[in-house]
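Just one chain follows, in the form predicted on its own, and it is written as structure tokens.
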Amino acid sequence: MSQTSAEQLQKDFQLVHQLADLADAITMKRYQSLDLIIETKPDATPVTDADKATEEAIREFLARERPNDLVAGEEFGVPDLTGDQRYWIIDPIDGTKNFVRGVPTWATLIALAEPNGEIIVGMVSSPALFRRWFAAKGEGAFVSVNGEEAKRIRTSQVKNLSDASISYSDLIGWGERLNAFIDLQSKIWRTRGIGDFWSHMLVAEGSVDLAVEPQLALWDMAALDIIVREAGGQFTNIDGQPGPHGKSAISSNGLLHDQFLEAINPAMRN
């Protein structure tokens, strides 16, 4: 990386914290409010006025600060990403169902991608959990708890599935892999249905060894991808394709990744 690009990455890293500050101010003001407006999107998932306000605010901020960058967001659409422009990927509230019910496991996810799709900056800001996880390419992954000084995080060193702890979202969306996944749960040390961003951040912290979700969108995964990788882990879809562009996610400490892929994809077994 050249000195110029390193300087730019540092600016990007600073900007993503500003965006998280902006998002937290909006989401926490609306969290558990009695007048929260909840609608149902065409895919039958909920969206609140907080989701929309947060993404709008981030888009407006980026339009001023980074007018040459594109923005892809859950609530207001995705532009053509096949050109030569960098683009920001926004999930204003990951875990909207939790947000609506007063469960504190939700977060704003923000990532920056190069034109080729590589994620170079990621932020997961979860103010109701008093935590932020963030990473930049080549700089490591970090967590800050309750606004205190950030500490570097690293994935675990567990090498065998029989000793592993796995977190997953639910049993929906597995298709023909469902039976293999259910069978695997009796062969590993511990399973917990934590779900959403937190599963993957626990992998990055080394508290969980594997996290998996069989149905996701780009904005659900982009920020998680670089944080897990910069913590020393591996991030692919359930077919083993690296990165957040494959509509599903497996994050791991890297040591268990192939074992897990083979367990849920019988065709991969030797």
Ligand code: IPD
Given for the second form:
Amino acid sequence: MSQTSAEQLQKDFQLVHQLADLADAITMKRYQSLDLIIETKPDATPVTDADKATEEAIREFLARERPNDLVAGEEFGVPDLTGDQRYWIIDPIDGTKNFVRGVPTWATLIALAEPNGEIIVGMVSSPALFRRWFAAKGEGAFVSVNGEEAKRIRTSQVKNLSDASISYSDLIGWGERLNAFIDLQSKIWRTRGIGDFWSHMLVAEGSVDLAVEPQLALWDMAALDIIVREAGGQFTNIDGQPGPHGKSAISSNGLLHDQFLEAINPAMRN
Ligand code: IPD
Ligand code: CA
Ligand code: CA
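What would you give as the form predicted in complex with the named molecule, now that the form predicted on its own is on the page?
Zooming out: every chain and molecule, the one shown earlier first.
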């Protein structure tokens, strides 16, 4: 398939809201229910019946509405993505550990990629936070709170790490960068482990200046990438590689990105 046309992009941007509605109906029905089925996956992380039902419903919908596109999802697998088909990337519930404990910071993440891997549509739907963030290539990034009219969002203007608010997930997965990251915490204005998709959406809204997670999969990041970039920010992995294909994430307002990369990667310093 060739590059998505502007007309097709508008249709895909509408469709992603239908997918989010579908997901919200399933996840909200199961959130905080007493009979939630929780299993442990081979990677020792939890998965619930809600994660599986949500991904299944999205896959069924896409099979009907976009039969020529591929679907890569956390719970039901990733096909060969090296051909010439577009592909949707689904994390049915990001923040499953929060979901099972009744913490409202969880969301369904949906993205659409061109065959070359460029993300052109992103949706983060977080019904327990009453919020939905979304973006499409060249259209800007938006938040809708409580189903109200969407508002355009933009990243912050903070230029120095000493004035910056940074959010991260936790201290797991940092490897040899851990000490550099811990040292940096005392030099930054404010740090909080807000975690999951929310850290990055707060960057897109300009409420946080930089968010970082050292170990992630494509489905954790694809939707975040385009929302942060369309809000005026920058999205790379922790080595500075642009996009969501690099197994880790730094999202920022763009102004702090290189300073942060240098701080956690001593080899990048002059
Ligand atoms: C998790 C979240 C979290 C990250 C973990 C992921 P899940 O996703 O994205 O922010 O730190 O590595 O596994 O499993 O709740 O979809
Ligand atoms: Ca996830
Ligand atoms: Ca998940």
